[in-house]
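In structure tokens, one chain follows: the form predicted alone.
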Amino acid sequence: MEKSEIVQSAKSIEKQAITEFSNAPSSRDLYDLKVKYLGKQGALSMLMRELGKLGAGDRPAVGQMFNEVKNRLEDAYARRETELKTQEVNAAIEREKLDLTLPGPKIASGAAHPISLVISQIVEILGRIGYSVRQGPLIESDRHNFTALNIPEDHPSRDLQDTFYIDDRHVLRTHTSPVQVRTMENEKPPLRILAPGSVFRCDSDASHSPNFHQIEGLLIDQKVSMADLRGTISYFVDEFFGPGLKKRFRPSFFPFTEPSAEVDCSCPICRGKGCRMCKQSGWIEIGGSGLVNPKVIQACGLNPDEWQGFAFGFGVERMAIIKYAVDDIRLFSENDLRFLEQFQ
């Protein structure tokens, strides 16, 4: 099909499937119209199949346009699905003629653990510029959790009264950096990743526990500098906070990244002003990043002269403290079901 048939068809399609969903009789016969427009077998998914057939020069512009429609489809579709569900809801309860002032019986019902919300909002946000979810093994070797990370032989990390060891070469993983390695060992660059997932150290008070939870970012391409780590993290925050707060870089020192810096924002929950929650320092860490040292680059097997990267890190129970303003990081552990009621 030439291009200009292929629009046309599109619009066809279009204008058919709206007036289809229009008249729709019930949200089950709606339903079977958006398989039958919108579904993998679908007509509009069949025609967007022409899309390789055409020269290089013209796919951009057809593939919006695709886009585009379907969006609106899509957009027809869930107006058209609020209405219906509204009309049947309403008819039952006519139907029915129930008295609705009586009481019913209470039912017990389940939420998502804040931790997972957090991981879930943290994916959801990052994934909209292109990063995806790798996972790791919970033991990890020596070489992943610390060699490969240019973590020297002598360093604190390594000290019993630091980590758990299985034995002389494998531990319960200190963070989920050893995703990274495996990623960049397995997989060819460019790459944008995200790693969380529960890590574990020998510690345990009111703000630290033995079993917690991190997601770390990593980014390898080509020509990667600091200014690409600061917007991502600024567009990070402002999507995950909400807009308005102010960040900044602090100078530090880790042995996977060189720059390091520590990132923070003005505190969510005074917006600044001084709190409890940021000491009344009006700011708030929220986590460790830098450009990826060019000797874990060569140690994963690619050329730090040709791949530069950034890398990022956030604890998951402090980004949750943070965001709703938790007290005691062991209320996360404990499945106090009066904690948890509150996140449904």
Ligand code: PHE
The other form holds:
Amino acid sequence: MEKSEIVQSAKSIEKQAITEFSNAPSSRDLYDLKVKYLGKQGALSMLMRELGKLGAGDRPAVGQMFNEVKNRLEDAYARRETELKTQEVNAAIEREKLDLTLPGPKIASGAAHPISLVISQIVEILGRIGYSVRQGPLIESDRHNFTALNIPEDHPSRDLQDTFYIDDRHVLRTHTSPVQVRTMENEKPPLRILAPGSVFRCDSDASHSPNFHQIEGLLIDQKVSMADLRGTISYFVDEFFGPGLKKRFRPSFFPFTEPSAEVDCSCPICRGKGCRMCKQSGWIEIGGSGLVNPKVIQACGLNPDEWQGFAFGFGVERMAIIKYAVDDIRLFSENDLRFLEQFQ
Ligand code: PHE
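Could you switch over to the form predicted together with this ligand, since the one displayed so far is the form predicted alone?
After this comes the whole thing, all chains and molecules, with the earlier chain placed first.
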């Protein structure tokens, strides 16, 4: 190549490179262009090889020209690089910008099941007057569930239709009263205990579930009367449902209490006027109660001349139904979130 041709080529490479640099859409593309024009195998380097073929007199000036072209291209590259990098950083900032005013994702929080809620409220209310919680097994011996509670062999509640038998000496407990027996057998009176938990009976419809919950109360002391029982239950009903509900003790029968009374309170939904919840009677039954039968005290190894007591057993689902106006007992075991979320 002639000197003039080399100079001409260098100029056109410079011109083309500068155009392409300024059109490069990204710093990545720009870098590729740097390799294309300024790299070891790049257009400028290839042309510089022609330098060796020139006469010694021409070389310094042409070499000088190459240096200048190279410097200008490097400047152009650096300027465009700064420009593109700035654009790219700004775009990234824009893209990653956090709008702190946007509502956050909804965090689903759990809540206590209404049955647990009712149990913990009862435990708290009666805890204030000295009651503490005891537990017993769900699979009970025939003795704890029936015999020690003065339920004779031929009593209807032993009927196969009501009781789930595990074998001929074990049942799924049909009530929480066996915890009375276990506590009297193992602890020294005076006693004030609560036993909440699952119980089982062969029964299933809108108001009966084969697995439901009771909370048992037992007080053992000296000189205990029906008045003590009434006072305790009245206190409890007022605290749990709010004051102003009437309470009614209806004579009843349980083998393990004597005398026995069914506890009713005036329907908290209609306040006694009559509604669907109370089947128009104005009263809702919450459970059984009575003075502990001396035969039970004796069967548990205590002297009935020294110790008396009262006991009560309330249905937890019933209390929840009344308190939260729930119309089907099955809702408590179906785990439908639309139902459960209302108790958050
Ligand atoms: N255990 C009885 C029932 O399941 C309720 C009860 C408990 C009655 C304590 C009197 C005393 O129906």
